[in-house]
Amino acid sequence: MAEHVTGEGRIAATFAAAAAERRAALVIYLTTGWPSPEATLRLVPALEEAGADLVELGVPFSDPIADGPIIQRASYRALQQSVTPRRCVELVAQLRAGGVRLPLILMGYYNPILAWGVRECVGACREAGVDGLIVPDLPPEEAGELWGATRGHGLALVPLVAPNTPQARLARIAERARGFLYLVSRPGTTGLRDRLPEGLADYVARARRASRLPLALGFGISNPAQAREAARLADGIVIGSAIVERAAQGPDAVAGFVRELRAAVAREG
């Protein structure tokens, strides 16, 4: 790219546009080369029209263990395909080429990141247009080299913590973080609920007292009633498992979904 915004400050204005707009962000998850690669090229601009504010785009992998069943066997159809680490960032390239300026976050685990070697991979993320990683198996204990790297080239590390994370833990955490923290809503898997858990209030207030980032909440929000609730709370939510299940329909039926959800994530008065 000629040009480039680095990935902490692309994030940080996208997330201070929609609070300015009195809104929660809306992050999109998609699993990159789900139903095709191609499709990537398509999804990905009808999210950016559509309203979406940020996009993770996940890399498949063999051992998902933080996704549920739908994401899951996205990423297995997308091995399927050919799609690696490095085919997943010259996606990121593409898209940049074809116009998408909205931040794009690579959701992945640790060991393809390793295989590939820390260093190049993060500096091909930023040569491609990538603004940050999420690394969800990879303990803060053992981020050293890839906090290193990201910080070198201006992306944004994402961290992901939970409910059940100590506020001493939390704080530790939310220490490194950039471009914003990752709560997940339950313990367990991504996937599709039927409700959102109790006590969250409480544990975006303990989060808040952690970090002054961005807090984008996660897991399980399935549809726009959930996706108000979760607005009420955390200054961006996000939604995975719901689009990833629409994805195979086509652009139409997720720029619709996510049209719904834009609506559903402004604050009244």
Contents of the next structure:
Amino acid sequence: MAEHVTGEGRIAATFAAAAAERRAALVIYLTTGWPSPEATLRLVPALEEAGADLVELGVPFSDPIADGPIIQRASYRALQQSVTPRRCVELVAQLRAGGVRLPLILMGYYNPILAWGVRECVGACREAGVDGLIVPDLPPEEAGELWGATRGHGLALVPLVAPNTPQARLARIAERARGFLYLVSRPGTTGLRDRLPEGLADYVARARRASRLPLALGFGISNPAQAREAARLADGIVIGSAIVERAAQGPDAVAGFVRELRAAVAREG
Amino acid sequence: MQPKPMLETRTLPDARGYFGAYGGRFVPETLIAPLDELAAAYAEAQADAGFRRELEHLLQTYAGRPTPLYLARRLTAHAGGARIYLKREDLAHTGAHKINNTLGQGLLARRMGKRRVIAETGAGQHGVATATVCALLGLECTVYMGTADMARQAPNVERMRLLGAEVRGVDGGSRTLKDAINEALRDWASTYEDTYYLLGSALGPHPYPLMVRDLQSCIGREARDQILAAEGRLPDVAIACVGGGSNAIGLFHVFRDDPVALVGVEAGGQGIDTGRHAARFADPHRGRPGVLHGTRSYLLQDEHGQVAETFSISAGLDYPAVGPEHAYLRELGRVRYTWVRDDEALAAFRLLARVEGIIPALESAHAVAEALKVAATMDAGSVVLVNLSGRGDKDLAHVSSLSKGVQREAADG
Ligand SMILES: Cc1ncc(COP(=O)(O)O)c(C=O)c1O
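In place of the form predicted alone, output the structure of the form predicted together with its partner chain.
The complete assembly is shown below, putting the previous chain first.
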């Protein structure tokens, strides 16, 4: 991957590289600042080393309505340690200074971005080495300001679609998407689940018809077996709660789990 | 105040659910389709005379509408100024205005073919009104309630259970209304196919602020007719407490084009400068436009955009955001928003019990306290209308535990 590539370009190159290896990209979600800001600085390089392709850093928020209990709790603890959006962006800058090269995407709710100032926040993200943003409570109808602010900056604004998104709407969302399209695997919140939902193949096929961008499946993918199944369908898979649950056990435990996941996303044959 | 005509307010919200810069739909994508389904079903129901007739019939024969308008003579004498009228929502079935909204949305849920209803509750009044309507219509009911609120509104928890509802305690965050809404939204995101989310105030994503306003406007329509019949004129001032803003918007909406001054009363808690309050419009540092629970409105928050902890003696006003239409009405200057402290509300609670034999909800006591202040500045020819949004039975245990606490502190001190 070229040294100077950042933002959307870095995300595209990462998905392309995974595809060239005939596998799905492995996207790992961490709640920033959980179990501590220092732990985040150790965890991300360990994830990169273990084979994660892209890292989503969750920005803690007081009212995370799209999240289940594991990420809620991590978010709450991180807030108690004053992990503000600015601190998250500073941590990204520190990670970059420490040599982390994989794409880093901030995933956070809209109000902290508004409170910071949409343009200021985007500018700081860009400068720190953030490659994209995911805002789970910002549907396209409300995303005009953030879309405008990220556009000139090469920062990818990655939209989410859901299984109940009608096809015409899916096409509209896909048209404006940059980086990749995030397919929420099932209705509901993040969290651990016993099995993947029904009808995933049809859902992914619907998204394919609407977009040429890479498709990443997330929400509820909990273990290597589920990762293997999802990786057969999509260009990337996102693992969140299962990682956050292990984050307190330290970088080695998380890295071991990520190696298992990485082996699982390789498409055999 | 001589308000200007507000023609534009009549057509709002716009198609995207905006009142000026406030409102909208800031929700995860999974909730967009259910909200579209809801908006379409509501528009259809509104256009159906049969639906309106059934609602009207239940409001009369089941909820006890129209509620009376009462001239509070001894309260008027106590204030020493304008004549004070109370719109008696406390006499509606289940003891508050909340039933107006739950009957309408309950009928809508049934019409949409949903078998289960979920709701959030703060004071427990909306939870009780939802559980009641679910019992009436044979729908399954789950109510989310912060565990802090369950403790201070215990009688309502018992009532909901007696009515057949499941009450789920919410232990996250501040363990109050806002956390109950978070949990209800999370539930709905995975259950919308057979579940109706019956939101209890004029807040949340479009179409809730519109729908709740419509369903609560019976308060204003009746009050307007009643005051014209009693006084042969409109009131000079109309006053309501503002939690999420449903009882207030139900009153204000009807008077918006009339030469009537409108006053919304927020929870001042222990005082604005203590930071322990829920007055979104009164705190210049923490009360700013922001996004919570799917809508853009005034929101109490810290400098980093984290939602602030709120504080009020009344669980029903203890909420960090306010319905988006109120933010708009304030910006227009059409409604004056003010606040009343806990101790003032408590004094009004006791006063109304003593001089009128009416025990108000602590929420409504905020409006009464403001009415006393306003009436005292006016002459005897003036008329003040107060929305008495609910009765205080639910608050008795909480109030007596407070006064015992005060006695203990005094004894210890
Ligand atoms: C009696 C009463 N009044 C007022 C409120 C505040 O709600 P709103 O502002 O939606 O009328 C509540 C809420 O629980 C209530 O129970």
